[in-house]
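What follows is a single chain, given as structure tokens, in the form predicted alone.
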Amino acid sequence: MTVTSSPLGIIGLGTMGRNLALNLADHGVPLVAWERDGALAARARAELPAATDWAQDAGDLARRLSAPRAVLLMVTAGAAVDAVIEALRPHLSAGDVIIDGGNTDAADTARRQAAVATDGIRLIGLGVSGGEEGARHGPALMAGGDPDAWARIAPTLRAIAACAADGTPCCDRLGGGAAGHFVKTVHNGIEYAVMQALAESYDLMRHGRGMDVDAIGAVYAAWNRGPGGGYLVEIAADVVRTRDGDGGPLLDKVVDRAGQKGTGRWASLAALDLGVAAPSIAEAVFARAVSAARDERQALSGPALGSIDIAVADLEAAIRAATLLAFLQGFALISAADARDGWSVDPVAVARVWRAGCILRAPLLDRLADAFGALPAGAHPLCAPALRVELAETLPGLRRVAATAITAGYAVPALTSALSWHDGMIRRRVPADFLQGLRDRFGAHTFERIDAPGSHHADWSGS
């Protein structure tokens, strides 16, 4: 679709800035650009249409632009997004939108937004996920902010977005404030643990049960045809088989350290934060910490590991419980955000979102869409009659692999800990009275009882 509308300023053209630039001009987008890596800025220029308005600076692209302006920043997150919006401030007036599609921190939005809102200017947060390849072609955007400032964006934005199976556009306003960018850093955390899950399975099959590269990525192919495929089950097909130059698997070549850039550390904060358990997201990042410890970990590695006797289909099924449990944590813990801060995020709406164009799209979204919709107000998803259904049958086989991966020493923390957040949040007692009694006996914590309101504090020595 070809959108007609205003020049749209665009700062920052690296890997993301330009490809969004491409797709905007491929929609009839008028663009001003500025870039300050002079290598960048060459590359964009010699790929972004003649007529592209080439601005020397912040405020030269300020200038370039006819109020009511709308300009979006594909810069990185942190001191460099404060850098531009001082350097835009001067050159703007009251009306004038300015678009943070980085991986920005909420809390950081929340602030840029009341900072430039003295100026009644409009900051939107917006969450872009697809990878490169999502931002030439069709991402998934969530944005958060004024409603006013969306609706004049809207049009442009949901034009570029990927579009789900049945045609629309996976492209909303989430909600109020920073709501776009913390649904990113959920969506990013999710991410993080169907990952680490994904590893421990290869690990298993890998090493466990000692499977070439081939058979692995012939499973990973099955289950990307079933009830629990999606992008990340696709392309681990694609990774395990991709060979080297040699012809051995390219990932023996591969060191054994994964890195990280905040994001999944920001989820798992907001849950500390929040009160919320999110343990599938955070032993996620404890994982990708293990292993940065590469050296340490050289040092202390014993023998290796012997077989196991796992079922594929056992393993199908623990990967679509963890998948869809970590889901469930996420979901618990963008409620609870928007709880506290009051954007008025509609779950519906955020699955529906991420259903194409990000990294998470899955048939499963479309379940927890309608999951979600038929749920009465504030019920618990783990509610959902549907969902009950699917973990009654992906349940038992999680609980297999994760007992026999652990008796045989594989860690598989992300497997385990969807596993013990679903059991804690479904028994209707839970050892914390043990812990009250033990806050109480050597801080007198006080505790509370079941049978009288208040605090209270007892003599803990045993008689």
Ligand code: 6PG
Given for the second form:
Amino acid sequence: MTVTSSPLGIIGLGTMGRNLALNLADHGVPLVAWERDGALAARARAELPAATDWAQDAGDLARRLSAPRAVLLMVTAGAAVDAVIEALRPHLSAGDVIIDGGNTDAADTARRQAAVATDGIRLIGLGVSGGEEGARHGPALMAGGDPDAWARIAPTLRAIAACAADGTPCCDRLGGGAAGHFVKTVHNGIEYAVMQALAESYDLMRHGRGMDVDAIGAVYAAWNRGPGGGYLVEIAADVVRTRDGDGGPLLDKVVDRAGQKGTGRWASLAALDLGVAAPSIAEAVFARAVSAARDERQALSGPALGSIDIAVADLEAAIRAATLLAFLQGFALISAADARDGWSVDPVAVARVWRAGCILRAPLLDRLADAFGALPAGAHPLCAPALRVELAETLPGLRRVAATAITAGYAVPALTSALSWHDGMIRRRVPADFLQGLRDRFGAHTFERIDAPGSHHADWSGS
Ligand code: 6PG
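For the form predicted together with 6-phosphogluconic acid instead of the form predicted alone, what are the coordinates?
And the full complex, kicking off with our chain again.
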């Protein structure tokens, strides 16, 4: 299907860029392409249609397009994006649109949007999720920025996006400014939290229950057919069952040190900046830091942990509860950033875009979209009746798993932090009265009284 006859510029043909370009070409979008790296350019030339117009550099690419231009950047987030925008700018004109499809920090997007707006150029920050396969066959696309610029490029992007089961493309403008990149950052933060929870379930099954990888794979495959299914659970079954050349589990040959590119950290930093509790995301980042301290762990390690008696059904419930709670923290984070920056993000639209194509895709997203849609304005998602039912079903299992695991010495930060967040959020009174007493005692920081207005200071000498 051809969605546009106007060529789209694309800069950056690494793995994600090349696969998006192939996806665009499948949909009949004429491309003007540029990749600085010779080897990457050669590979993309071999795979893209012969009709692709190859530019020599960013300026040449802009000159080969006629105004109003649209140029998609698929370059590594950070300084490379600034460099490409600076190289393009002298060759662009008012009304042109730059689309940054990288995992860019929302603050950078806001800064660049303001800078290029002085030339009448619009920058759309586009979160692209789904990895290599998603880019090739249908990613989830989370856009933020100027509505008119979006209207121009939306038909093309909708055509290449994944579709939800009801046929709706998982591609939307989720708000103004840097909303798209912020939503993608939070998506990745939740991705960290859900993966960490799954890793904890693997540890408890493999080392706590002594299950072999085939049995664990069968458990994940069964979970994937139930209400807690989703892409990450589906690939957990594949990953755990994969064998090395010698027939043993490949996982047993993998160094237990997780890498990270920074989006989970950004989501955690945003939560800290905004004063929003997103402990499942932050704990998942810290768990990667613990994994990275491998030498220290080797030196400090004690005897192997003993076996534990945990029901697989409780583990499934624990993962379902921890996943739902991580999503709710992520949505609270998006809502706080939106309140600060005025993007007008609709959480229903976010949940709907995450239904297919992205790493977080799961049937839970349909349930979240419905629950958010039914919530009165300003109500916390934890009061949504359908979500309360889901938590009532799953929290007892999470409590039993968390208690058994920590008693036996297994670290389960994703599971316990999700539970503590939930339990704190539903307490009418938390012990911050006590904290206020301590603060006022040592630093005269003052406190509020429940029975009188204003700020107060007291003599906390104990009598
Ligand atoms: C996606 C992924 C993608 C990438 C992560 C990996 O939505 O397609 O989230 O963006 O896999 O950035 O992040 P880490 O390397 O930090 O785990």
